[in-house]
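Heads up, the chain below is alone and in the form predicted alone; it's given as structure tokens.
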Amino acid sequence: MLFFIEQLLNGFQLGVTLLLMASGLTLIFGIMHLINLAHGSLFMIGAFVGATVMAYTGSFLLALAGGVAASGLVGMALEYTVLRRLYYREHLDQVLATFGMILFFNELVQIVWGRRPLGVDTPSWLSFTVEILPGVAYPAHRLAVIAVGLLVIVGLFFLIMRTRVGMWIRAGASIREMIGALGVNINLLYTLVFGLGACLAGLAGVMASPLMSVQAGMGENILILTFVVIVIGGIGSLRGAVVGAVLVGVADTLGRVYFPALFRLWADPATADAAGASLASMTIYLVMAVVLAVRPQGLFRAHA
């Protein structure tokens, strides 16, 4: 039971990381109607810049600030120079253009940082465990990821639902021509929204960097999971992104832990591990198929 609770928390931590990615991508697609496959590249840039700042300064907080700022600036530059021309184009054009940006950024980080993966140590002030339940000690860094993610999402909900800027964003998502006619600089608003989504991706990259290797192409795997989250939760729904991220994170983590053990009940360890790993990788897609069979539009409507 204690092991299950620990794995459940691991799944929740993965879900919060996916939520940071999905919330930014939901903003971009829900507001701009833009399919941005390069969102994972912004996650990667945040991780690389954060790892570099951490290596030179030894400060995780500076690494966090540097990674978030770098992703935000790169994201706004990308929107201004490339993506702004794609708003009124077909989705296929957006997919092809942003897929090209994935290739560009993967090559760029290899030119700048090389092909060898970078490692990021957990900061010393988070290198301890917290006994969250009797007998359940959990790493403080993973708890920090959960706490930061939840705080950011609460702040994002407040921004979108309770501020004038949020009103502009929601209005721009519905009728962009009207909000422009009312005197709001829609191009600047779109750039800032895209920058906000990029900052969230960079934040996710830096927070997750001590838990994974920082390497070229690291954004693609998490991008796939992020799109699954958005499809399950409902395209354009922040509330759906929250629910979808938790479902995907928990299902993926528990599947990878328990399916191999389940197959070992009637198969040899090698076969069980192979079959369990294969089925575990399918778990989130099975969850998505079940949700779409019941609610083809996702769990929540757009902008909910």
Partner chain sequence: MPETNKRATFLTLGVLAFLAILPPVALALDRPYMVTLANRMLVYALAAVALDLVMGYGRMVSFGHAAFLGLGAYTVGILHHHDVMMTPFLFGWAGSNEALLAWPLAMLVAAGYALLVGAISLRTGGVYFIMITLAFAQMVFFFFVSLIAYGGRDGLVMFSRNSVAGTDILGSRVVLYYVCLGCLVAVLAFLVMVVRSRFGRIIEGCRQNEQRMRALGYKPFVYKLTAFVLSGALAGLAGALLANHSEFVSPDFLSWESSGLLMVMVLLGGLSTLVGPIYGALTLFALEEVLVAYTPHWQLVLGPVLILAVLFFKGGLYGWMTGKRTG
Second form
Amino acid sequence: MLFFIEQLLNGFQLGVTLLLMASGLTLIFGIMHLINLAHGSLFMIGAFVGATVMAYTGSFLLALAGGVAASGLVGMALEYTVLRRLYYREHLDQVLATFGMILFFNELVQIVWGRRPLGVDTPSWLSFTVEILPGVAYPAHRLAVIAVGLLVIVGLFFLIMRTRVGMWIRAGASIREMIGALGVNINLLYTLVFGLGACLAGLAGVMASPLMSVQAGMGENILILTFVVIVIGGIGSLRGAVVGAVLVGVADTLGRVYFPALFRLWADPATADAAGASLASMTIYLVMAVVLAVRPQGLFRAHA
Amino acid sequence: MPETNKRATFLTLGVLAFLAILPPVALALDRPYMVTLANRMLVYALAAVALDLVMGYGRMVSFGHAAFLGLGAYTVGILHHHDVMMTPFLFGWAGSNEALLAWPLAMLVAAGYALLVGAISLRTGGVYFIMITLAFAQMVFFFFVSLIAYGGRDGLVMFSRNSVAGTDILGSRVVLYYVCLGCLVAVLAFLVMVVRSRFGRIIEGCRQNEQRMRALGYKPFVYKLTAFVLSGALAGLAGALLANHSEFVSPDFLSWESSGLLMVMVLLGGLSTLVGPIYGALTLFALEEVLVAYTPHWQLVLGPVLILAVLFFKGGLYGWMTGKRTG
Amino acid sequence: MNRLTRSLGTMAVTLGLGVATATAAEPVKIGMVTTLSTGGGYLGEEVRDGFRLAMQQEGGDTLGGVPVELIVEDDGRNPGQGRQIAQRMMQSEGVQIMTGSIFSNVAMAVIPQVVREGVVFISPNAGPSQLAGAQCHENYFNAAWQNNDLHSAMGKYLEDEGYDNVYLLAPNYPAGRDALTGFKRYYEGNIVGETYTQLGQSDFAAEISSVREADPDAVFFFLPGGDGVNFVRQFDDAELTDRFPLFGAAFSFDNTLVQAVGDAARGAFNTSQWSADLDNEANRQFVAAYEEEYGSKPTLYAHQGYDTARLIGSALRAVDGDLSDMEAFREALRAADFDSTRGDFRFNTNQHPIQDIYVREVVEGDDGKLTNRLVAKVIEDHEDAFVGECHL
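Having gone through the form predicted alone, I am curious about the other one (the form predicted together with its partner chain); can you provide its structure?
Below is the whole assembly, all chains and molecules, this chain first.
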């Protein structure tokens, strides 16, 4: 049972990372109708810049600031130069242009940072364990990831639902002309929304960096999982992103632990572990297929 | 536009003639690797042409076509594996290394999966279609990763190419090349006929206005699904050829990058042109080969090229060369 | 511009590629398909650096007094990519000697194809069991070890030291499976858990929880490259290093990895066929030369690259750079007539090494950095378990 709770927490922690990614992606899709494959690249940029700042200053907080700022700036630059030209283009064009960005950024980071992954140390003030339940000591850093992620999401909900800027954003999503008529600079608003999404991706990147190797291509694995999250949740829906992220994070982690155990009942360990891990990965897609077969627009409607 | 048509014919025959004389020229220049490279290009061109049928004519943006390619390749690879290892595959059948059997089966398997994917994903459209096709392709990817008996993540090495009617003529690089070229020409001719037929016009009609087609009494779903399955089967054939070319099958064949690159070939060459994707594949492979000679970071150039192509080069190479704006 | 001209131009450019690069064929070309990217990238870099050091000691571009050209390419730890590169090297460059394989999954896709085409392949690292046994080939040599070897030695060490309950962890790829099979060759205690991870995995939270749950006396793991760095760090973060001591083959505690994980690795025991403080003339000059050239202590990968180059050099010298008679070249390789940095070295009938295996401990070196120190010899003249299955 304790083991199960520990794994559940591991699942939440992956879920929170996915949620930070998914909220940005779904916001951008919900408001600008843009499908942005390069969101994973922004995650990667955040992680790389964060790792570099960390290496030079030794401060995780500065790394966070640096990574988030870098992703935000790169994101806004992309929006300003390329992506805003694609808002009214077909999804095919959006997919291909942002696919091009992935190729570009994966090579770029290899040129700048080399082909070997960077390791990021857990900040020393988070290198301890917390006894969350008797007998279960859980690394503080992972708890911090969960806490920060949840805080950010609450803040995001507040921003969208309770503030004037949020009202503009919601209005801009449905009636673009009207918000223009209100005297709001819609182009600027879109750039800022995109920047916000990019910052969230960067934040996810820096926070996840001590847990994964920071390397070219790291964004794509998480991007595809993020797609699954927002498709299950309903594209454009923040609430859906929350539900989808927790579902995918927990399903993936528990699947990775329990499927191999299940397969070991009749297969040798190597086969069981590979089959179990892959089945765990497949399960997520099966869930997605089932959800879509029943509710083609995902679990939640957009802008809920 | 007779002038444009003349150009189109020239472009089609031109690229095919170029591909036809490539092996003797390359061998005369003592560059055997050119044949290997061009052969890979032919195989991917075939899959890209098949993708153009659904993406260009039906506007079904499939982000998972590599799955059909991979299924075709794995069908050939697995049948070969059992044949060589002399282990039973299904119901006591020990697989086969015979192309005349394995290749149609590869197409059948790919078509079957396309039927399943199409039946579910065609109920939705737009961005959902893109993501569902991607998700189904990822699922097959992980499926093959989990099959340790067939190499899992590391792929399955084949010990030889398929036999054809019991002979091992495919053992020759040049013969395999011309077989692939033959397949490409046949598929191209067939698809040109398809898009010009009543079926093709209905598919295009659905793209332009599905409501109107429905009002006219057609069932768009059935037509689109048929086109999707056909395209999947042809991608499966490309997969069978790819397995023979590489003598190796791997989950990488059906990775999402691979699906993305197929889309890139179609777009670079020219959407809804059928011939265009061949130019697209040719350009992409040539670009890689040239750039790799200068820098291992060739994708640093490809990425921006792609973005610019999307923004400013809508008709692709084919549209540029014929002066015809398509897509 | 006339559109016909344009399209003709496009074709001409494409065709022109074929004649663009012409190469002189004088030096013996050696193709190195190795892993330079991914978390395992440093393994390939160190093998390459060791190999190049041997060339530099002869003045630059020669081995055994024969002019050579070394062509290095990155396989990205991807079997398909490795095959394509090998194909290009053979068809486009006419390479007749190849080396470089780091990861066994790539090796399994590349080596059988290459040796069938008559190219001699000398592996500086990967030694999958199939290629040592049933699929052994006259054109394939391994200058490092068979995959199972070092793990078997660690199994013997833990057996001798009386650890009764061991948890096993390795990635799910040929060498990972070989590692755990190898461990069990001499180990007879309880195996309380056995987990296979994905190669390239970065987050080990689930696996670490499982270790805690199983409560072993010792953890034996094989996670080469970046996987190992992440695992040891996270294991230490979970404050388990003191409760469950970590053991592994040298790959789990090579100098690069040990310095990346820091104190978490201090005091860990690992098995190796080589150590920087191994006392013989060839090794002393190698370690000194490597430090002078690259500014860091060599790892076992660098030693393997260096020995591979020296081995090739000895054979090239014997045939005077003439590869027209491959059997003569192979015969010269089999003789292994060079001073190995590991001391005694000879080839078994399956063309894999017969060599001593030692246990080392991670300690603080004179320079204050963590390094490996030789403790004892575990097995003398070790032969791999598959030589009997090889028809050679």
